[in-house]
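In structure tokens, the next block holds one chain alone, the form predicted alone.
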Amino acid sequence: MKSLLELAGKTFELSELEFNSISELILEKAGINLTQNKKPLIQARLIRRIKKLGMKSYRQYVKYVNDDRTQNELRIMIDLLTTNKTSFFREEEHFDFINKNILAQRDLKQKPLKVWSAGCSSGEEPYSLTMLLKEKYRYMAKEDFQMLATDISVEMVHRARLGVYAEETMESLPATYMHKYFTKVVTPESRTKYRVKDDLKQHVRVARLNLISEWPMKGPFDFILCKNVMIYFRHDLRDNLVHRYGKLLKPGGFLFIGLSESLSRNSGELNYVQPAIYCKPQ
């Protein structure tokens, strides 16, 4: 069977030319640096929506976007672009070290904590730092803990704050966290799904932010979670992102970025901790 490339035909073969205005487009609105590797990625990601548009180039395509004042299929390029993997407790050295390092002495009712979740993806981290937080604190009021989740995805916003997930996603959850914090519903499709609980949506708020943009929020944050969304920036934009988290963090807050990321020496005044955790001095 031939492979949608080939059905498309040599029309839809991406040019370097095409690909240098992709790669510089997505590079300026959204500090995402696609390297020649990625050409393959995006030819096999934006045939779909070309078709679907009726047009009949990738230069075509470029130049719609261009010319949308809504940016509205902009932001659609940038869903399509951008690859989204997460899970509930991924990386859970992390969860580990904010239990024992963070939490372990902290009265909530005195002392709120405040922390923001910078490419939450479609939810799964922020809900899993409440559950921690509701399995150590049982009576947390709303007020008790405040989390911002951010994503530049239009489709992962939506997403996280419906907090609707497929059964198989569920798997890495103790079976009383799904009890506890999940209400089990049935689709039309008969598929089975697992909903959010209002008792921990609550202390989440979703909203979409492109972290190269202009940042609304003041802090300061107790500690924030920007984890495997660096390593799609340049180095310049990464040193930049970090000095800009360094100010909105608390003396002695904490940075935690992806286990397979490390940050430059010139990444400002935070101090390594462990692999991937970075503090703020007090």
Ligand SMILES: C[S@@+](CC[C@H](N)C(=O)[O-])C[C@H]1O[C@@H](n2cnc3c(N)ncnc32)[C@H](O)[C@@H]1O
Contents of the next structure:
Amino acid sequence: MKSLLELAGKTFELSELEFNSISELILEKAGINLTQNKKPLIQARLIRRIKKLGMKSYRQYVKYVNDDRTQNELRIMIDLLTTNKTSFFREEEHFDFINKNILAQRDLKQKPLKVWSAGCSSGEEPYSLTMLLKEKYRYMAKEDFQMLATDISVEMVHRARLGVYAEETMESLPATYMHKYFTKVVTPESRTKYRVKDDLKQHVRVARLNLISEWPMKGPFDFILCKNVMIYFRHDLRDNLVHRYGKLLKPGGFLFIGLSESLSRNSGELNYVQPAIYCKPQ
Ligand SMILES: C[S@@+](CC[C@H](N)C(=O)[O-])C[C@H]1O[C@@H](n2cnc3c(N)ncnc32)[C@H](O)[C@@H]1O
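Having seen the form predicted alone, I'd like the form predicted together with the named molecule now, please.
Time for the whole complex; same chain goes first.
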């Protein structure tokens, strides 16, 4: 006879049918392509939620997500299934490029910069760029540089808005930046954390946005960073997104994608500049 534990384990095995319905839902709602090799990941990430809700199977959970008119559970599910890996000054080459090729001869007073970090995760990317600009233009006013930072994940949007980071997260940041742009705080649990100073934060507007839905903003942007986001999307959705980015860029504006990504030939009118950097013709 099977033990209770074995029976419980059996109930929580993700069947092929359940995997298909979860991956179809995530593809439809977030554009994310969960391939077969992501099965253990889905299982590991959803099991705690399912148990917390007192449910007995993934099938029951998917039905619950679909029946929830508020879409709150869908948002939770998306939060659980997105990959949010990021760090300060990730893929440094891009920051070097921006420094040398975009900021070098730019007078922000005459030509304010407008940038979009699409899929910003917990905010390290938009804050890194803002620090780079602060280093270049010490007396930069709020209207000289505007950074829009968006993500689909409610939790990541909350974290990016808060701008409070654990000590481990700060390791990729030069110490001078840490002292200049962050305030040390000690949490009630006696953990040391670092909070982004208001002087930096004032340039960054964080909002929740699903990239495969309608976009409320008009642009145009000097450059758009959509790094390590489209890598999880289906090809046609990726091409469509790149086309929409192209429309929102100023002539001569740049699109940055992750270093391990590349654009397909159907990605519209953007010209290749160097790995993972594309430019809209003037
Ligand atoms: C791996 S992180 C990349 C963060 C940052 N751009 C970087 O390169 O370090 C990918 C982010 O894309 C977000 N994302 C995934 N699908 C999305 C969608 N449909 N709309 C908006 N953001 C999405 C995830 O929530 C996640 O925070």
